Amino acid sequence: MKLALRQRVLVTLAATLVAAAVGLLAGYWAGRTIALRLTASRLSREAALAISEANTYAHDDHAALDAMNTSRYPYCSDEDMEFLHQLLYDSIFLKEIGRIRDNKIACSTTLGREHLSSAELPKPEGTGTDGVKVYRDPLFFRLPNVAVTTLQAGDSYVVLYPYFENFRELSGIQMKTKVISSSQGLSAHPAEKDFRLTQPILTRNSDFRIGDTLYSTRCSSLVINNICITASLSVSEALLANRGEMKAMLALGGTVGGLFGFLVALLHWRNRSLENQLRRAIRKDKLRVVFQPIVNLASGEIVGAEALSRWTDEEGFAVGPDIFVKIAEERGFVGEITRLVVRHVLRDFAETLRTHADFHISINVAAADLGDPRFLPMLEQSLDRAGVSAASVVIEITESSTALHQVAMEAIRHLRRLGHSVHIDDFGTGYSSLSYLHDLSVDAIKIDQSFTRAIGTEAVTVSILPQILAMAETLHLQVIVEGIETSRQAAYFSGGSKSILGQGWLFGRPVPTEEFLHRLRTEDEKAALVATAAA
C-alpha cells in the first residue's frame, strides 16, 4: 500500500509539472499574441496621430503659402520681409520662407536678399492635385543625414521642418514612423536600406506584418497632403516592450495548468477510488467468490459451505472484505455483492445442491438487505430458476444486523418461512441476548474467532464459552465455531453431547468452486468406499 500511495504521489507530481509546462507554453503564445496585437493596435494608433499631425502641418503650410502669395507688401521689400519672419515665428512646422523669381530665391528668412545662390531650383519631384511643387533636398538647403522637403506655390516657397520623419514615442515604446509617397503625392525615402515594401502596401490603410517586423499604414484624406505613413516595429521590440504582459500570461498559464493535471491526477485518482472500483468491480462481475468448508466436529464429514467475497482491486492489491464490504455498507450498494454472491453460488453449486440433500451454502446477508424490499424477491426467484430448494441455503446475518430489532425480526421470519435457515455470525461480538435470541427465532449461533483463539489460554473470554453452549442448548440453537486452527481448539468443542459444526484453517482455508467440488467428490468417493466395505 505503501508503494502504491507512493506511485500516485509520483503520478500526481508528474501530472501536475507536465500540465504546468503545457501551461507556461501555452501561457507564451498568449502573451506573445497580445503582446503583437497590443503592438499593433499601438503602431496602428501611431501611424494615425501621425497622419493627424501631418495634416495640421499640411493646413499650417499651405496657410503660409496662401498668406505669403496673397500679400499687399512689394516684392521682397523691408516690410514683406518682416512678413515673412513672422510666419516663420508663427509657425511650428516651418524652418525656412522665401519668394522665388525666374526659378531662383529671391529673398528668404534665412538667406535675406544679399546672399542668395544664383543656381536655379532643381524639377520638382512632383506636384499634388492643388498645383503644389514638391522638391526634396534643394541644393539651397540641405541638412547632413536628414531629409528636407520643400514646397512651393506661385513665387513663394517654405522649408519643411526636417524632423517630422524621425522618431515619435507612444505609451514608453519607440516606433518608427516614415512618410511613404501615395500613388498622387511624396516619393518615398526608407532610411533603412534594405526597406522592401512594395508600393501597394505603403499606400493603403493597412495592418501587415513582413518577416519580423510588424507595420501598419494611415494615409491623408485630405487633398492637400497626399502622404501616408508607416510606423514599424520588430516582433523582439515587442516583445520586449510587453514583458509585463507576458510574464504575466506565462504566470496565469503555469498556475493554471500546474492547476489542471493537479485535478485530472485528483480525478483520476478518484476515479481509481476504492469505492469507483469496487463498483466497476461488481457491474464487471470481477469479484471472486470462494468457498470454506464447514464440518461435522464429531465425524469430521462436511456438511457445508461458506461463501465468502474476494477482491483483487485495479493495481494488483488484495484488499479484504472487511474493507470493501464496509465501504459498500457505507456506500449503500452492498446489496450488489450480495447478488453477485447469491448469483455464484446458485451458479456454481445448483446441482450439488441438487443431490446433496444434507449439504447447505451460506451466504453472508448485510442489515442493508434485511431491509431492501428487493432482496427477498431476488432470492426467492433466483432459486425458482435455478431449481434450488431453500433448505439448501443459508442466510447468516452479523449480530450487529440484528440491533434493528423489528426488521429483523420480520426478515427472518420470511426467511424461515421460505425454508432457509438462519444463522447468526460473529456471535459474541453484539447484541443478543438470551431473550433477545428467543425473539429472533434463529437457527444456529456462529461462535466468534475471537473465543476459539482464547482457548488454552488465561483470557476471560474463555470462560464465557461455556455459558454460551449452555445458551444455545437451552434455546435448541445449532452451534457452529469459526477460526478452528489446531486440533486442541476443535477437541475442546468436540466432546460435548450436542454435535457440534466446526470452521476454520485446521479444516480447509477458503478456496475456488474447482478445488472444493473436487475435495467433495474425494470426499463422497471415500464414504462409498467405507459402505461398501461396511457391507
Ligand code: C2E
Given for the second form:
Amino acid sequence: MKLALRQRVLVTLAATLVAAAVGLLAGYWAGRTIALRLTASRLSREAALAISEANTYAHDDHAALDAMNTSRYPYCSDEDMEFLHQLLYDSIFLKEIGRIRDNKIACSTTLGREHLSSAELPKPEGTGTDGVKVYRDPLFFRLPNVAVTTLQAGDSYVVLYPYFENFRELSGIQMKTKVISSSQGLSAHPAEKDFRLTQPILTRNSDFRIGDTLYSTRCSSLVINNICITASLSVSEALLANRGEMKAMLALGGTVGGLFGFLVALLHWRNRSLENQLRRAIRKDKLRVVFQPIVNLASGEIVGAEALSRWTDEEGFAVGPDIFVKIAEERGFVGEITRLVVRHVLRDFAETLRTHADFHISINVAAADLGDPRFLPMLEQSLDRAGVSAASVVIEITESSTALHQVAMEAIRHLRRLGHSVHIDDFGTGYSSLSYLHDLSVDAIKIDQSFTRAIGTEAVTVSILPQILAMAETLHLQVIVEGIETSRQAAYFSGGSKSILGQGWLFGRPVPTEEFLHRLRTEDEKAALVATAAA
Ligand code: C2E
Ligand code: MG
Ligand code: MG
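The form predicted in complex with the ligand is what I want next, because the block you gave corresponds to the form predicted on its own; please supply it.
Following is the full complex, with the preceding chain placed first.
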C-alpha cells in the first residue's frame, strides 16, 4: 500500500516535471517570438528617429549653404570672413565652412585666407538632384583621420560634423545604426562592415533578418537628404534587451505546463481509482439498474422500458453512465456491465415479460459486446434459464459502435435470427447514411435527443427530421424519439400516420424496478377497467 502511494507520488512528480519542462520550452519559444517582434518594431522606430534627425541636420547644412551663396559681402573679404565665422558659430552641425574660387579653396574658417594649398578640388563622390556636390576626402579639407563629408553648392562649401558615427549619442539610440549609401553620393558608411548586407535591402524601407542579426532600414524622403539608415541588433542582444518578457513567458510556460501535468496525473489516478472501484462494484453487484418507460405517442400506452445503469462510487458520488461505461469500454470490461444488466433485467422482469407479450425491455449493448464471442451465448443461455423469449429483449446499439465492421454486422444478424429486435441508438449523431441503414437491417431507430431539443428552434437539425421520418417509413423502420420533455415535442411526432414511440421525462424518468412495476400494474388495472366498461 505504501509502495503504491510512493509510486503515485513519484509518477505525479515526474508528470509534473515533464509537463513543466515542455511548458518552459513553449514559454521560451513564445518569449523569444515576442522579444524578436518587439525588437523589430523598436529597430524600425529607431531607424526612423535617426532619419528624422538626419533630416534636421540636412536642413541646417543646406540653410548654411543658401545663406553663404546669397551673402552680399565680397567673397573672402573681412566682412565675409566675419560672416562665415558667425555662421559656423551658429551651427551645431558644421565643422568648417569656406569659399571656392577657380576650383580651389579661396578662404575658410579654419585655414583663413593665407597659406592656402594650390591643389584643385578632388572629384566629388556624387552630385545630388539639387546640384549639391558631395566629397568625402578628409585630407583635402584638412581634417585628417575623420571620414567627414563635405557639401558644395555654388562657390561655397560646408564640412559636416561627422554625426553619422555619433548617432547613438545624438539621439539616445541604443541600437547599432548604419548609414547606407544614397543617390546623393554618400557611399556606404557602416559603423561596422557587414558584407552580407546587399544594396537592395539597404536602400528601401524594409525589416529583415540575416543569420543571427535583425535589421531595419528606413529611408528619408527628402531630396536634400537622400539617405537610408539601417539599425541592427543581434538576436542574443535582442533577447537580453527583453529579458523581462522572456522571464515572464518562461515562468508562465513552466507554471501552466507544471499545473497541466499535475492535473493530468491527478485525473489519471482518479480514473485509475474509479476503474478499480467500478470493477469492485460490478464484482459485488453494486450497480443499480433503473427503467425508463417507452410509450406509444398516439395512445400514451407503455410498450416497453429502457434499462439504464446507475453507480454511486465509494466516496458516495453518483457517477454518470456516460463516464463509467466509457471507462469500462476503454479498459475492456464493459461486457461485465452488460452481463450485470441482463442479470438484473431477467431477475426483476422475467415474469412481467412472460405475461406481457407486447411489452419489452431495451438493453444498451456496447460495441465491444458485439465482437465478444461470449456475449451471444451468455444472452441466449440467460434468456433460456429465465424462460423469456428473445422478442421481449430489445438490443440497443449506438450508431458509432456499428460504424461498421463485419463482426458487428454478423452479430446483428445473429441477434435478429434469435428473435431480438435491434435498435440503433442516438440516431443522427453518427455516420448513418441511407444505404448503410439498409445494409444493417435493423428494426428501429432511436432519434437522438439533440433533434428533440431542437424542435421549436431555428436549428438546422429540425429541418432534417422530416427526412429522417420519411426515410424510416421507406425502410419500414420503427421510430423511437428520445428525450421528449414537453408536450409540444410529443405533439410534433404524434401527428403522423405511423405510430411512433417516445421516451423522455414527459412520460417518466428512469426509476428503480419496484416503482416501475408499480406503475405498470396501475396502468394494467386502468386498462382492465376501461375494457370492462366497454364490454
Ligand atoms: P441512451 O441509451 O441514449 O439513454 C438515454 C439517456 O437519456 C439516459 O441517460 C436517460 O436518462 C436520458 N434521458 C431520457 N429521457 C430524457 C429527457 O427527457 N431529457 C434528458 N435530458 N435526458 C433524458 P443516462 O441514463 O445518463 O445514460 C446515458 C447513456 O449511457 C445512455 O444513453 C447509454 O448510451 C449509456 N448507458 C447507460 N446505461 C448503460 C448500460 O447499462 N450499458 C451501456 N453499454 N451503456 C449504458
Ligand atoms: Mg439507449
Ligand atoms: Mg440514446
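Between two forms, the rigid core is the largest collection of C-alphas that superpose within 1.5 Å. Numbering follows the first chain given and starts at 1. Being a predicted model, the structure only gives us computed values, none of them experimental.
Novice: Rigid core superposed, CA of Ser234 - does it shift 2 Å or more between these two forms?
Specialist: Shift at Ser234: 2 Å or more after core fit.
Novice: With both forms fit on the core, is the shift of the CA atom of Ala390 between these two forms 2 Å or larger?
Specialist: It does not, since the Ala390 C-alpha is displaced less than 2 Å between these two forms after the core fit.
Novice: Compare the position of the CA of Ala48 between these two forms after a rigid core fit and state whether the shift reaches 2 Å.
Specialist: The answer is yes; the displacement is at least 2 Å.
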